[in-house]
Amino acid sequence: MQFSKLGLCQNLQQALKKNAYFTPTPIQEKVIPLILQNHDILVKAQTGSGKTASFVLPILEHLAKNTKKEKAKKKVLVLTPTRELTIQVAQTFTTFYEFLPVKQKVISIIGGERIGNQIYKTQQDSDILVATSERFLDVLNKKQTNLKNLEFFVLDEADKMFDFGFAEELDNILKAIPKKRQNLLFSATYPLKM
């Protein structure tokens, strides 16, 4: 199968070709339909098996159909247990929209830094809000961030962050976003804790 018969438009497929993905993953292949069709997800899938572009691909999908240049709003929101791996999904996200008419704005809240620069940027516009777990419930406990239009719920790798004890806080993060959205939940197992 070719990633032209996934549903995908024409911008984020020259995307792909650029970046040399010819081929959708068995894991890609499988959830790029499921997130278009707007269902929610839980996916087992090892590293390196492409669950990034299977998430990040049908978002960039769901938020090009609409073509007004409009005040950007947290759209959607990805938690991961790690700064690399925040980064990298960051990047992923940055690298698939360079032929959208309209750009979407990509932040990421890593710790690190200090607080009071991860808020602001929290409060600047953007559509995409991409943190590790730790550091958004820091930002998230300031409540100086506003996540009313929060369309996407992405967990990355959520066997890490339950192991590190994210199961006390993700009820705080589930009562600061809408109850209506979709929800993405990805994990290398499943662990006992969900």
Ligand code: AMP
The other form holds:
Amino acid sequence: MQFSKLGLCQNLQQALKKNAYFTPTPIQEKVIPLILQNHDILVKAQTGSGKTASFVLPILEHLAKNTKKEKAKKKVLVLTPTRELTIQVAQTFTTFYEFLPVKQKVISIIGGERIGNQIYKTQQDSDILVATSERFLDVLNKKQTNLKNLEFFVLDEADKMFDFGFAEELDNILKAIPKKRQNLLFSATYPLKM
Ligand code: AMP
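Next up, can you give the form predicted together with adenosine monophosphate of this protein, since the form predicted alone came first?
Up next: the whole complex, starting with the chain shown before.
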């Protein structure tokens, strides 16, 4: 199977080649077409399976359909359990949007930075917000972030977030985001302990 068979545009395929992604991993082969068809997904995936690109690429494909230059609205929220993973996911978005006609603005929120700066950051125009779950909850509790245009809600390594007691906070997040959205959930264990 080639990436060209998965329904991704030429610009994304160019970025894949540039980054030496020649063949999709089994997770990418299954998940990319499902996300492109607007399905919600729950995927059992380990680190190293290629799970990051399996959601980053089809999300970028969806966003790239809008070629009008308009004010960035937060359309994508990705929550992860760690700083490292947050940085890796944000980097993967920037790596792959390189050749898209309209650049997507990515913001990452991690622990260890001043909360005031992070609230300011989330208030800036951005298309994609990637955050550690704990830090995102701190920012959300200050009620300063507008997520009413959200289209994609991604939980990456969800099992680890639930180990940290994320389940009780999830309700608050769900109240702050639109009911109509695409949910993408990745977890190393399944079923999740919720
Ligand atoms: P992940 O499981 O998303 O953390 O990815 C693990 C590593 O595999 C990362 O360094 C990715 O850049 C790399 N990777 C993911 N998918 C592919 C692919 N199809 N071809 C080459 N490298 C890949």
